[in-house]
Amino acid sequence: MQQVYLGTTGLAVSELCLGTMTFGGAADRDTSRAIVERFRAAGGTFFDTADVYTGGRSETILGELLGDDRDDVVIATKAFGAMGEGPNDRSNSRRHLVRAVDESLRRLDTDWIDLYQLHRWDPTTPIDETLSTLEDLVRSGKVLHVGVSNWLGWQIERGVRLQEAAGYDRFVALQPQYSLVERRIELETLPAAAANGMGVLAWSPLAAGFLTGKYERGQSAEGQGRFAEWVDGMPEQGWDTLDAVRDAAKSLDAEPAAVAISWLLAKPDVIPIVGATRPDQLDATLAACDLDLDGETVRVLDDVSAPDRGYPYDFGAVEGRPPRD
C-alpha cells in the first residue's frame, strides 16, 4: 500500500483507511485486533473513527489495539453526536467540543489526534465559536489537523474564508459519502473542498456493500442487513452501475469490490475508508492497490454512474468561446 499526503499537508497517510465503526459492535476485541493486523501487514497506517461509533468502544478499542505503534500511524476521529443525556452533550458548539476531544484523548489513549473533524454542520452552534474553538485545540497540540464530514459545498467556503481571515488554521479534509452509485457531491461539495486544497476520505466506498456484487437485481434484500431497505429501493442506474462493475472485475479477474475502490483511488486526491466486520473481508478491498484501472474501464464506469447534472450545472459552457486558460 502506498504512502500518499492528506490533502496539501504535509501529513503522510496510507492511500486506504481503515473505518472503525464496527469495533466493539459487530466486530468484537479479537475480530478487531485481527483486522487491524490484517490491514497493517498490508501497509496501512491511517484508522478512522469517531466518539458515536459504539458508544465510544471503537475508540477505546482502537487506542488499545495500536497501543506502541502510535507513533506509526495517523488517527482521524470525529464530534458532534450526542455521547450523553444532557442539552450539551452534543453539537460543535464550545463547551462541548472541548469536552469530547478531551474523552476522545483519553479513550483512544494518545496525547494528540493527528485529524480532528466536525461531524456535521450545526446549525445551532454560530461558526465563529466553532472555528475558534478548533484553533484553539490546534494551539494546545491536542489536535494537528482540522477537517470536516457531510458538510455542503456553500458551508465548506463559509468555514474556509472565516479561517483564513482569522488567521486559523484551515480545514485539511472532507469526510463525505462517494462511490459509483453516490457521486452527487461532484456537483458542488467536491468542488469545494479541491478549492480549497482538502484531502477527501470517502466514506461508504461500497455503498454499504452493494458493489461488492452480493445483490441482485429483481430479489428483494430483505433480511440481508441494516441497508436492505435502501437496497431495495436502488434506481435502475445503481443496477447499471454494479453491472459495469462486474463485468470489469470479470475481465480484470478482480472482485467487484477491488474495482470500485480502484475507481475511488483513481480520482485525485481521494482516500476510500474500507471497513470489514471480519479480517477476510479486507482482501478484496486492500486488493485494489495493486490494481490499475484502464483509461476505456474508468470512462465506462464514469458514464454509466454520472450523476444528473441539470441546471446550473450543465449551463456553464458558452457555444463558441474557448475557456480561459
Ligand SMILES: NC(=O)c1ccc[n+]([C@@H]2O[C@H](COP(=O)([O-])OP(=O)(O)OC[C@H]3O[C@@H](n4cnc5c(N)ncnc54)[C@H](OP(=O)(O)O)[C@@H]3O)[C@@H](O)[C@H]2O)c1
Second form
Amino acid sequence: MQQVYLGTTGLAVSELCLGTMTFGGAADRDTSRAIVERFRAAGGTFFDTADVYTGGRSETILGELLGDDRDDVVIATKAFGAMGEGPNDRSNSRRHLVRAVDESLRRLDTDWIDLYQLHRWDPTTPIDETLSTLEDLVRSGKVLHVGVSNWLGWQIERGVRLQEAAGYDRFVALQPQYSLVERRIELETLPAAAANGMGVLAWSPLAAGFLTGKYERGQSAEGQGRFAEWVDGMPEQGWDTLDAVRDAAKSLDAEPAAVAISWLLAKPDVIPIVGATRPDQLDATLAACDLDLDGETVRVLDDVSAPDRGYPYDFGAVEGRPPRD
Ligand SMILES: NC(=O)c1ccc[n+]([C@@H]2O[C@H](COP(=O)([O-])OP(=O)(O)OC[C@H]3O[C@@H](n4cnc5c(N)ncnc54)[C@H](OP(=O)(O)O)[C@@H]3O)[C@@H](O)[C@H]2O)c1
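Here we have the form predicted alone; I need the corresponding form predicted in complex with the ligand.
To see the whole picture, the full complex is given below, headed by that same chain.
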C-alpha cells in the first residue's frame, strides 16, 4: 500500500483508510484485532473512527489495539452525535466539542488526534462558535487538523472562507459517502472540496458491501445482514452498475470489491475508508491497491453510474470555448 498526502497537508497517510465502525459491534475485540493486524501487515497506517461508533467502544478498542504503534499511525475521529441524553451532549457547540475531544482522547488513549472531523453540519449552533472552538483545539495541540463530514458545498465554502478571514487553520478534509452507486456529491460537494484543496475520505466505498456482488437483483436481501433494507431499495441503476463492476472484475481476474475501490483510488485526492466485519473481507479491498483500471474500463463504469445532472448543472458548458477543469 502506498503512502499519499491528505489533501494539501503534509500529513502522510496510507492510500486506504480503515473504517472501524464495526469494532465493538459486528466485530468483537478479537475480530477487530485480526482486522487491524491484516490492515497493518498490508502497510495501512490510517484509521477512521467516531465517538458515536458502538457507543464509544470503537475508539476504545482502536486505542487499545494500536497501543505502542501510536507514533506510526494516523487517527481520524469525529464529534457531533449524541453521547448522552442532554441537549449539550451533542452538536457542534463549544460546550459539547470541548468535552467530546477530551473524551475521545481518553478512549483512544492518546495525547493527540491527527484529524478531528465535524460529523454533520449543525444548524443549531452559530458557525463562528464552532470554528473558534476548533481553532482553540488546534492551538492546544489536542487536534492537529480539522475536517468535516457530510457537509454540503455551500457549507464547506462558508466554513473555509470564515476560517480564512479569521486566520484560523482551515478544514483540510471532507468525509462524504462516495461510491459507484452514490455519486451525487460530484455535483456540488466535491467541487467545493477541490476548490479548497481538501482531501476526500470516501465512506462506504463498497456501498456497505453491495459492490462486493454478494446480493442478487430481484432477490430480497432480508435476513442477509445489517443492510438488507437498504439493498432492497437499490434503484435499477445500482444493479446495472453492479453488473458492469462484475464484468470488469471478470475480465481483470479480480474481485468486484477490488474494482469498486480501484475506481475511487483513480480519483485525485480520494482515500477510500474501507470497512470489514471479518479480516478475510479485506483481501478483496486491499487487492485494489495493485489493480490499475484502464481508461476504457473507467469510462464504462463512469457512464453506467453517472448521477442525473439536471438543472442547473447542465448549464455548465460555454459554447464555442474549450472546456476548462
Ligand atoms: N462519516 C459518516 O457519516 C460515516 C458513515 C458511515 C461510515 N463511515 C466510515 O466509513 C467506514 C466504512 O463504512 P462501511 O463499513 O459502510 O464501508 P464499506 O467498505 O462500503 O462496507 C464494509 C462492509 O461491507 C461488507 N464487506 C466488505 N468486504 C466484503 C467482502 N469482501 N465480502 C463480503 N462482504 C464484504 C461487510 O459488511 P457485512 O459483513 O456486515 O455485510 C463490511 O463491514 C466506517 O467504518 C466508518 O469509519 C462514516
